[in-house]
Each structure stands twice: as structure tokens, then as C-alpha cells.
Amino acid sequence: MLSRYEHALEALNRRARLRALEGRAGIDFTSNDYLGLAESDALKAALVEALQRGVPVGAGGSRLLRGNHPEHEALEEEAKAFFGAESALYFGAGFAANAALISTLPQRGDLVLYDALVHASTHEGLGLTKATTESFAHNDVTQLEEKLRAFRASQAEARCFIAVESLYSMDGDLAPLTEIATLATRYDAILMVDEAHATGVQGPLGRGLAAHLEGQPNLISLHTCGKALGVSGALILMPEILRRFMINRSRSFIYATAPSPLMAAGVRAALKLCASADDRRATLQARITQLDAHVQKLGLPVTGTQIQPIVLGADRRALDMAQALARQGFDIRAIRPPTVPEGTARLRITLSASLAPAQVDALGAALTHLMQDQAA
């Protein structure tokens, strides 16, 4: 009975893409911590606090129950107010938050338009919407503008929708938001835009890299607290009248217990400590140019963001060397497809504003030399 699966686990053994869980160990090149707020005695002792003022650990329903707490809607205020939008959502988890977005919103008849790479919690809700799908190739604002003036053309009254992310999560490259925004407002399409890996980090006081379209009524941005806030769930940020209907129509919403409330105070902590955080983005900055100078003289591209991407195609050969990385003491993990493009599995280094310089110079050396072993 079981047997089929047994066979699928020996197939991806056999291909390099076995997957495992494994524990921490060695220099953290491979969290999104960002700004090493995760572990940081601020956000501890704000948990502490919330305990101490008698904020529950559990929800104990959903919101549309028992389980909505002061707690929640404390966070979404304070939520809105500091992006500069109109409403706010909190869901328990970034992935949940963004297919619930794709799912929800797109209805039959209307369109929605992707760029190729973007996050599997976007393909999770593209393969639950009634809405027609299309990809457009990786930041390719012609594509994307042929697209939009097919659709305009022979679906005047739909609805369309553009969902990309403002830092790519496997590339560490930054999406052409200025110009996409454009591109929906002549268009007349919804912009929906993926700050996971930007939130905290880009833009003024960490508000992200869609921060200056911030409050227009045909923007949708997605802030996930698990990453350079440290602590976890997203936040989607949106026109009152979309919150409202996401209440009354997102199953994923709906008929999910509520995040906890421990957590949302956590998080009104974490976005309190981002916006103060400037020092910490400045140290982050420094750990880029860094490791840039070190990716540079490999001969690779940079991306000068904190996150980078070492491609070096096969699976097994990203395998092997994340392993060799690991014996001399970094935690880096190799990425392979389906995760990434196939013939495109790779390192995945990320930083954080809680590395030492020497740290840093350390995994410099180590890929210089490991490069240069491979290629002998």
C-alpha cells in the first residue's frame, strides 16, 4: 500500500532532491532573519509583558468566533497606520495569507498575471482561483504590458490582476515595481505585491519596497512578520472594502483557528522595533557590500541585496557543496527544483544584521576556495 511512496522517495534520492529535516548547526548564512530581531531580548521581553498583562497563548476559535482578541485588532491598527494603508489583515502565516489572496479575490471571468518566479504560495492560490492565469517572464515589464493590452482589448469590464514580489526570495533581485504600478493604473488592474523579503529591510524605516504606492486603492501588499521581524504570520495590507470581503469569502480566513494572540502582540513589539531600527538596516548594508566584494572576485553576479544566490546548476554539485560548507562550520542549504528553475540549483546565502564582519570574510574564503578546488 505504501510502496508508492517508498519508490517517489528513492526516485528523489536518486536525483539529488531527497529533502530532510535538519537541525541548527554552524554560522546562520541561511535564516531570514534579517535583522536578527528572532532571538533578540526586545521581542522576548515584550512576550514576557504580554504574558504578564494576561494576553493568551491561544485563540481558541476563529476570528468570526470566540478567537478574535483585542490583541489582533490592536495589531491591524497599528498595522495600517504604520505602512500608510487603508486596512489590514493579520493571518497566522505568509504562505496561508498570500494563496488565500490569489484564491479569493480573482474571480471566473477576470485575470490574473504573474511573473514567472513567483513564490509556491502564489502558484498554491493560481491553482485554486476560477480566474484565468498567465505567467509573464521574470521582471519583463513588455511582457507584461502585452498581456494587459490583450486582455483590455477583449475584456474591457474585468477584472485583472498583477501579483509579483518586490524581492525575489531564491535571486535576491528586486522587481521593477515603479514601473509596474504604472502599468496597472493605465491598465486598470490591481497591483498585488509580495514584501516578504523586503519588509523590515527596504524602503523608510523597513516599510518595504512598495512603501511610496503605499495607500492607493489598487494596491495589495503582503508583509510576513517570520522573517526580518522575527516573529511570525503576515500581515496583507488593502482597501477596507477587500478586508471585508476577504472576511466574508476567504476559507482561509474563515474557518482557520486565529493566529495567536501572544504572537500579534509580538508582532505590535517587532514593528515598533522596525521602525527604530535604521542601525540595524545600516549593519545589514554592510554585511552586503562584503559579501559582494568577496562574489565579485569569484566572478559572479551581485545582487546587493541580503540575499545571494551562489547558481552553480547541477543538484548534486549545490548538494555537495552546501555539505563541504557545513563541515567547515556554515549553515547554508542548497536549493533545487522544484524550488528553482531545473538546471538552476544553487546556494542560498542570506545575511543578517547579527553577523560579525569576520564572519562573513570567513565564508568568503571558504567558497573562494571550494570554487577553485571544483574547477582544478
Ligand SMILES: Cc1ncc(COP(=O)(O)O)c(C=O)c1O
Contents of the next structure:
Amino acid sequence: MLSRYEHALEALNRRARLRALEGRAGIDFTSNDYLGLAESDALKAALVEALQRGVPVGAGGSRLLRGNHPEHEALEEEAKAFFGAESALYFGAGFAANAALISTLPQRGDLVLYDALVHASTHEGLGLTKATTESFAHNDVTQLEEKLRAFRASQAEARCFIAVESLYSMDGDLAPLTEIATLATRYDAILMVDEAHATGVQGPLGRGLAAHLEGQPNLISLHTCGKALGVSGALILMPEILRRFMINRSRSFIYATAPSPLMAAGVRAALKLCASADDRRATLQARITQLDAHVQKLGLPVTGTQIQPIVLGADRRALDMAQALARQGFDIRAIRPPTVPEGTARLRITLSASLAPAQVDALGAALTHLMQDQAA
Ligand SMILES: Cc1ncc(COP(=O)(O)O)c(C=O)c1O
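The form predicted on its own done, now the form predicted together with the ligand:
Zooming out: every chain and molecule, the one shown earlier first.
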């Protein structure tokens, strides 16, 4: 009965695609804790303080039943003020929030246009929605406009949604957000921006790359709280009417135990820390500039962000390289399909404000040696 699973795993192994959980070892060039908040004393102290004032660990039920806690509501009030949106809704995970958004708001007859490189959580929603879904080439605003124009030529009334990330998780590049937002307004579309990797890092006070668009009636942004904010969960920022719709219609909001009130308290503290973390953002930027210089010397394209992929092509090559780096004390993971497109297996290097300059230089030197060895 279980042999079919075993065969599937063996097949993955033959293709160098078998995954297994590994412990934490080596210098962290792989987590998304970009500001170093997850292990900060300030965040730990905020959680201890929250426990002391009686915030419960578990919510005990759905938000629509007994699970709604003042910590959730306070977080949502503070988040909407911080990001400059009309309303906020807190979910237990970014994956659930993205899937909820895309499966709840677009409906039969509507169209969702999505960037070809959006995250698996958006694809989860795309698989559930009754709307028509269509991709456009990564960051290609010309193609996006063609698709919007074609849709509007035949559909004056139906809703159209555009789903993008602001800073792409596996490529580290930025979306041309201002141009995309202009198209959204011109073609009467709703823009959904997943800020997962920009939150805390990009924009004024780390408010993300869509900060200048926040408050527009056709903008929905998603800020995950488990990456640069160092806690867990995700906040969806949106017009109040959409928040009310989500509360009434989103199955993963209605039929799930509410996120931990203690984690909500943690996110409240993280938002305050984020607002005063310009020093951490400056340190992170310095590490980015430093790594970019090493990558440039290798003749490879740089992203200028805290996510730097080294695209190697074959899965085996990426795995071998990650293992060689692990032996030298660096924690950098190989990212393979289906997480990234076929033939683009890569090392995904991430930087954090917690890294020392010497650690970044050591990685630069190790990468240079390995790449030279491979070329020889
Ligand atoms: C772009 C993007 N969106 C959403 C998510 C999901 O967020 P979470 O980890 O909070 O579930 C991730 C996390 O990997 C992500 O990279």
C-alpha cells in the first residue's frame, strides 16, 4: 500500500530532487530573518511582557467565534496605521493568506493575471478560484497591458486582478510596481502585491515597495510577519469593504483557529521595532553592497537586494555547490525545480543585518574559489 510512495521518493532521489529536513548549521545565509529580529532581545522581551500581562498562547477558536482576541484587533489597528491602508486582517501564515485572497475575491467571470514567477501560495489560490487565470511573462508590463486591453475589450463589467510580488523570493529582483499600478488603474483592475520579502526591508520605515500606493482603493498588499519581522503570520492590507468580505467568505479565515494572540502581540512589537530599524536596514544595505562586489567580480548579475541567486542550471550542480559551502561553514541551500523553473537550479543567498562584514567577505572568497574550480 505504501510502496507507491516509496517509488515516488526513489524517483525524486534519482533526479536529485529528494528533500529532507536538515538541522541548523553554519553561518546563516539562507533564512529570511533579514533584519535579525527573530532572535533579538527586544522581541523576546516584548513576548515575555505580553505573557506577563496575560496574553494567551492559543486563541481557542476561530476569529468568528471565541478566538477573536484584543491582541488581534490592536495589531490590525496598528498595522493599518503603519502601512497607511484602510484596513488590515491578520492570518496565521502568509501561505494561507495568499491562498485565501486569490480563492475568495476573484469570482467566476473575473480574470486574474499573474506574473509567471509568483510564489506557490498564490498558485494555491489560483488552483482554487473559479475566475479565469492567465500568466504574463515575468515583469513584462507590455505583455500585461496587452492582456488587460484584450480583456477589457470584451468585458467592461467583470473584475480583473493583477497578482505580483514586489521583491521576488527566488530571483531577488523588483517588480516595476509603479508602472503596473498605473496599468491597474487605467484598466480598472485590482492590484495584489505580495510584499513578503520587501516588508521590513524596502520602502520608508520598511513599509514595503507599495508604500507609496497604499490607501488606493484598487490596492491589496500582503505583508508576511515571519520573514524580516521575525515572528509569524501575515497581514493583508486592503479597503475595509474587502476586509468585511474576507471575514464573511474566506474559508481559511472562517474555518481555522485564529492565530496565536501571543504571536499577534509579537507582531505588534515587531512593527514598532521595524519603524525604528533604519540602522539595521543601513547595515543590511552595506552587506548587500559588499556581496554584490564579489558577485560582480564573478561576472554574474547582481540583484542589489538581500536575495542573491547564483543560477547554476543543473540540480546536481546546485546541490554539490551547497554541500561544498556547508563543509566550509556556510548555510546556503540549493533551490531546485519545481520551486524554480526547470534548468535554473540555484544557490539562493540571503543576507541579514546580523552578519559581520568578515562573514560576507569569507563567503565571497569561498564562492570565487568554488566557481574557479568548476570552470577549471
Ligand atoms: C513570496 C512569498 N509569499 C508568501 C509566502 C508565505 O508566507 P509564510 O511563510 O508566512 O507562510 C512566502 C514564504 O515562503 C513567500 O516567499
